[in-house]
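Quick heads-up: it's one chain on its own, the form predicted on its own, in structure tokens.
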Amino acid sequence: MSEEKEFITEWANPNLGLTARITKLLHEEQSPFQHIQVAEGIQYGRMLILDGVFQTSVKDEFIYHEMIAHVPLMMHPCPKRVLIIGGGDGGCAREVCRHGCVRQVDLCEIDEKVMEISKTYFPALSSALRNPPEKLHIHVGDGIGYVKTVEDFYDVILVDCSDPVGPGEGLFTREFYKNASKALRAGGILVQQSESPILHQRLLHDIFQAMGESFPIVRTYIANIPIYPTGMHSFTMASKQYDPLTVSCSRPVPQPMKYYNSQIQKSAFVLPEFVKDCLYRGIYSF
């Protein structure tokens, strides 16, 4: 698709937008899930948007994608099997991979549609849905359901997972994170992204306090991403046995990193003040 487009612009609400000047709209269709377009944007290149939402883009995607897989990665002594649901970009596979005490991978994405445009569009996100390593196994499906099909089986859960709307709304549920509990291991650990804690400061506190009713540590985690609107991004960690603010990485960490090290391994659960009153007092300040 060859039409001309000068700006796009991703509304976080009624209020707040982040406009991308882009030079051309390159693809753009109607999956049975989400409506999905690519662009050439100026600012941070090629980007991926479903719905309107800007998900990633050739410039930042390391950030999100080194920091939802390596953070409960390295947290865990040795993680052998993992699940990703959603991530259909491609981008996490590609970083849980990298780490070889992992012996299976298995992706549930639900868009296969979102799969077959990041292998044409962005070749270096989804290298491993083009080239995939023997231990990765994708599923084109639903993850929720998956996820009910098993137990006491994944060392690492990753959901990564579009806004808490259409296709990737049940993944924001109490129901869903007591099922990934049971197919979670003893010492097992769930990721998920978990919003803007600037913007979805209701929606942060409700994801924390429901993973605490299915596991004894929850902890919320910040990085810098660019492309989302106000640039602060949470991740939040549910685990059955390791704390990230006391245990530390015991292995080597995979090389080279762009964003992720193991300094930020810990400093990245230092929350500012208004996220703790956030997420341990419900106190909203935007």
Contents of the next structure:
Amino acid sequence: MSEEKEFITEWANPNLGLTARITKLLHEEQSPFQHIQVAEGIQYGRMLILDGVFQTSVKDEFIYHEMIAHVPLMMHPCPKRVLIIGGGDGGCAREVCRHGCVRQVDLCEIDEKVMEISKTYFPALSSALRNPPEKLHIHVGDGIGYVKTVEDFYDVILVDCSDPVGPGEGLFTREFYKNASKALRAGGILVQQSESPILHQRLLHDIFQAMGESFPIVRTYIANIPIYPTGMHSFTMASKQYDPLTVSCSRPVPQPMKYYNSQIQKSAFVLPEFVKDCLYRGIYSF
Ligand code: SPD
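Can you switch from the form predicted on its own and show the form predicted together with spermidine (SPD) instead?
Zooming out: every chain and molecule, the one shown earlier first.
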């Protein structure tokens, strides 16, 4: 570990990187699954980095976690059981647990070290892991294998994973989406982070198409997340019954929020033409 390191760069590809000036590399280790770093950044505050990829920062984490959790949860009239796959930093669980109607939250994270490190270095992000409410059950294990064993049980499944290389790879497959559909009850909704609509166009198109083989409704929505190279991030939703373009959310939104609101619930699904070209026609502009 080098304490003198001044900058840290995520290389999105050989031609593009996002660089943050840091004051200190606070932690660095190789877990059985991935290389984990925690750095104190100046622009976005403390950052979690997995295999060289920025995952979240204390200043912008609310955007990602509010958007992955509340968009699907608010669409469902009464989500009772929620499964989070990945999400070892605890941010997604923290947001899901704010919904009073949710009775059971199962968090299935493969890398115990991510949870430990989040509890040590990211107290606000990991608040649900440090003081788990009774409804939150934390499992260390492989979410892909777990989903295979479940039938007709969850109302919402959230895939809060890292990039589709390394431990997250199997979460981007047709087989996984088929098993997730089986694990969901009628009316069930799956949401997966689906990377940048600028840098990962082929991946986004493939996710969209593959989900469509197991679910009747598939929609992509976007949010601006500054710590990811390009800043534009996508989430893709696969739904058995509720369509975000037509559904009306009747439950009150948990308060306070910093990004999500009922207008964002609708506007996040309004897509630029180049993103529609990518999703529906496999035409890539970048
Ligand atoms: N390309 C980076 C995508 C990171 C997605 N995971 C974020 C984890 C936050 N809980």
